[in-house]
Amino acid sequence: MAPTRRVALITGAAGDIGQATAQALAADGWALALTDHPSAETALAASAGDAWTATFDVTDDGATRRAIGECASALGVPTAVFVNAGVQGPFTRIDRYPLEAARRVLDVNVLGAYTTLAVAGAAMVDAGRTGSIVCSASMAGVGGAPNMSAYSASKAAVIGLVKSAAKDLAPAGIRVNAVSPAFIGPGAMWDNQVAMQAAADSPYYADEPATVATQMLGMIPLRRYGSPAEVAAVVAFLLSDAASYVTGTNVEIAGGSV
């Protein structure tokens, strides 16, 4: 294994996002260590082209050690990881909202990318590697987001993390940022926000898809929403030796929403 090879991880890689960011990568060259939960494997697998693959619960610690270990073993230490592993949950009012959904959303999104962050800069560290990290936040965790509580709180809570986190692993030369979007689409995760709050029963927003989705838009001053590829590409230079001097940042990716 040559011990200059640069290797990029991504969780949560079989999603919308997680893909983008995989290309992106693969066109900058690095080698990559594509991961998701063991639910998403056939949509890994189809998505994954010749990269490394591994399927596990960001929620197991065990698990994760274990999945970074063998990446490590397989392709070398990643220096670059993405984490982006994570689950919207319900869409209702908090006064509404199912606590065992709650914990679930919190438990994922929270305690997953504590995990995976805390476990990958381990590895960095032991390794003498330095790097960069990135973690996936969302404009609801800036601003909060109606019928969105637990994933506003969970994503809020990601923030926090990447700025101690990076006060952390300053000293090993690990960079630790953030990206928050906004409205991302087309596909599977702009579909089921729309769907969602339209089913919502909210004085928000239309109970009709369509309209809901009208009415998101008009939200952003840029009026549309944005590509994953565009997300990707925030990630990718966040990875990158272009951002030598960032870490401790949460980047929002909004279309100029606040």
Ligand SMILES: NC(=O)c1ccc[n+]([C@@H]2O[C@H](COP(=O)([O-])OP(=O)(O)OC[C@H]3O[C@@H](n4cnc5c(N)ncnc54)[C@H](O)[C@@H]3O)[C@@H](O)[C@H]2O)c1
Second form
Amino acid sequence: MAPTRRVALITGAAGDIGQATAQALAADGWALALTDHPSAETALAASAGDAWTATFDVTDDGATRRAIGECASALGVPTAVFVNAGVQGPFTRIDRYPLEAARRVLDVNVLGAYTTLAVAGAAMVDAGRTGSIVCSASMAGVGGAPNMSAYSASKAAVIGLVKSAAKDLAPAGIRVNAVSPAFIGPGAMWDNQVAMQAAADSPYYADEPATVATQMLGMIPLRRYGSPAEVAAVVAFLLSDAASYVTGTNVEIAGGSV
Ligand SMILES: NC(=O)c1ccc[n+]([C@@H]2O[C@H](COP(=O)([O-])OP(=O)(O)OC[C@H]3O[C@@H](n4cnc5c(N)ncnc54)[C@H](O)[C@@H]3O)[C@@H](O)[C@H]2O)c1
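Show the other one: the form predicted together with this ligand, since we just had the form predicted on its own.
Every chain and every other molecule in the complex is listed next, the one we just looked at coming first.
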């Protein structure tokens, strides 16, 4: 009988952390299923090399089910899953925060993560396979970031989701963990955060992006932002058998910030 393939699936795979994690998992010998939103199809194709790819919106449960089913048919049931797609939303005080935008952030970051985790977990359980799932949370969900109420709420929810799902899936031998990066750069989210905090007209940050960058890095004991590769290394560890007794936890990748 042919050996069962080790298949890893990533959502948000065209983004900075997704791409770095794809590289780390490829180096660990995983066959990759790289997925992202349809609007990121070109970026995904450009970064995916010869990996299997699919595009779907994680808020569309039917499309998520179809894509994970197609991955199982094409490559095998994914037994390592990085639930990573996410959006930041606007940067605005909560008393001015547009509720429609809050709904979208919560829909993508909470229900999108919930759906991917639930569908991928069900695929493993139904196939009788053990595995590991890691979700992208954030230090914003641990400490609460100013001007980011919807994002902070969404990432706190992801940490709760992981702790509950870890208990539900442990009897099937499936581990579930979260990672919480703080400031990761360079990249789209770092540039966006610096610019948006500067424009937020808040007492916490200056209105000059360069000054905001200095203020943010001053909050980090290691005095620098982390790299996507430093997040990817932790995700790859949690997805590997080296982390076989680690489940239901949130690993902070935050340079010592709290
Ligand atoms: N970069 C940071 O500083 C940082 C810090 C903490 C947490 N995070 C989290 O890490 C994850 C990845 O961040 P990143 O820095 O790589 O961001 P990124 O913007 O580079 O990548 C996010 C990816 O998610 C995809 N995506 C967004 N909405 C989607 C949807 N509805 N369906 C499918 N895909 C969708 C985007 O197309 C994009 O490719 C996110 O969940 C983010 O919240 C990032």
